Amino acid sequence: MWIIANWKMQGNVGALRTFCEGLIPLMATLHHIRVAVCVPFPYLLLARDLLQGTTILLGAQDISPLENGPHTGDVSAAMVQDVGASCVILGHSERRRDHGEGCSLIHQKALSAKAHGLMPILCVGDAEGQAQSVITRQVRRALGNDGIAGAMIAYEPLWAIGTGKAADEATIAKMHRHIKSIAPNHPVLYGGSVTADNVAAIVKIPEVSGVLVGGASVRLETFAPLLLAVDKARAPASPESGPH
């Protein structure tokens, strides 16, 4: 079960410190989860020294699609694996609301990401009320006619987003079998106002194979009791006792 932390663009030196400090002796003590930390890129240097011999593992939020040259601002996915992250989160809702992304572009990002030996995960997402077939073009669109082999998709519904509002299980449940359907080898991450209360229903949809946490991630004081739920939800159930 993947738990994926999107600091988005949050944090400083000393958070990044005081959270995995906590982080890595906690882990120690889950058995059912992976989680890897997508932190913002001035803090992907300092976070694998600090992650360095853990299980834990480093992500970007994001990167640009081409290898290197005179493109001021942007960053190489050769760069991020460079400087120890093995995944990205690309297509965000985020950078599709503000910076005009659309899923060419994403797919020309995962397919350099791959090439560089990161794990792509592509994010999609409908406003309420949207027919399905906005999904299945924006997956289609993202993973291209070849696919993205060991990629994740995450389904964001964009009215769940920041909102303290999660989907609902029926709605989850329904909207990972209809990407399932089109993606059947690719984990389907559910993010959209993910907290420590909700997760557990959450992650025990058989159709989830984990979740993206935005605003509860950035916190160890939210993000610890959201990681106990999430491993003590998929621990397997005990034997129940015969009778004697």
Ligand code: PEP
Second form
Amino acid sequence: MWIIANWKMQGNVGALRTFCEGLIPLMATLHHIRVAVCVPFPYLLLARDLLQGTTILLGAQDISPLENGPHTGDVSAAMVQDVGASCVILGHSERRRDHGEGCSLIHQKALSAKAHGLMPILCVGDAEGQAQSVITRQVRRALGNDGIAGAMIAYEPLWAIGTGKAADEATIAKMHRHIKSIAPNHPVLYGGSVTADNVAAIVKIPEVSGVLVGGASVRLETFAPLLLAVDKARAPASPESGPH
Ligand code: PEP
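Return the structure block for the form predicted together with the named molecule; the form predicted on its own was the one displayed.
Every chain and every other molecule in the complex is listed next, the one we just looked at coming first.
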């Protein structure tokens, strides 16, 4: 079960050190989860050094679709890979909103990520009241005609991101089934106000392969209980805990 931490534009050197110093020993005790931490670009190298030798993966939150050259302010897939990242969040609704990113650009970025050995985490999301066809289009266009082998898809309803109002389990199950019907070979994650309190129920939904966590992932005080809750929810039931 995947847990992807999306720090967004938050954190600093001190916070990253404290976070990793707590996360590393905790992860050594958990056996049913895979964790990736997606930090802002300036912290990738430090995070790489802090997480070296652990199972915790490092991720970025965006890349340019371009290889290199005169593109001031942009960061390429090769650079992100060079400083130790193995995955990248693409098409997050905040990038669609703040930078006008559209599906074809997101697909180009996904191709570049793949070409440089980064696992793309392709975000799709619907606004309240929008038809399912919005998700169909986003998924199809992000994957393109030839597909993006190995990509994960994160279903993040816009109204659930950062609002404290996660989608209910029936909605998550329905939307994940829908995405699976379009993209059967891709793990589908849920994102949107995931916390330690609601995550166990979410990861028990059969179509859910993991969660993308924003607000609750930035501090260990909220992230550690969330990891513990997923690990416990995914652990096989011990014979003693079953009915007698
Ligand atoms: C996100 O950033 O992708 C996200 C889901 O944020 P939050 O968990 O804060 O809703």
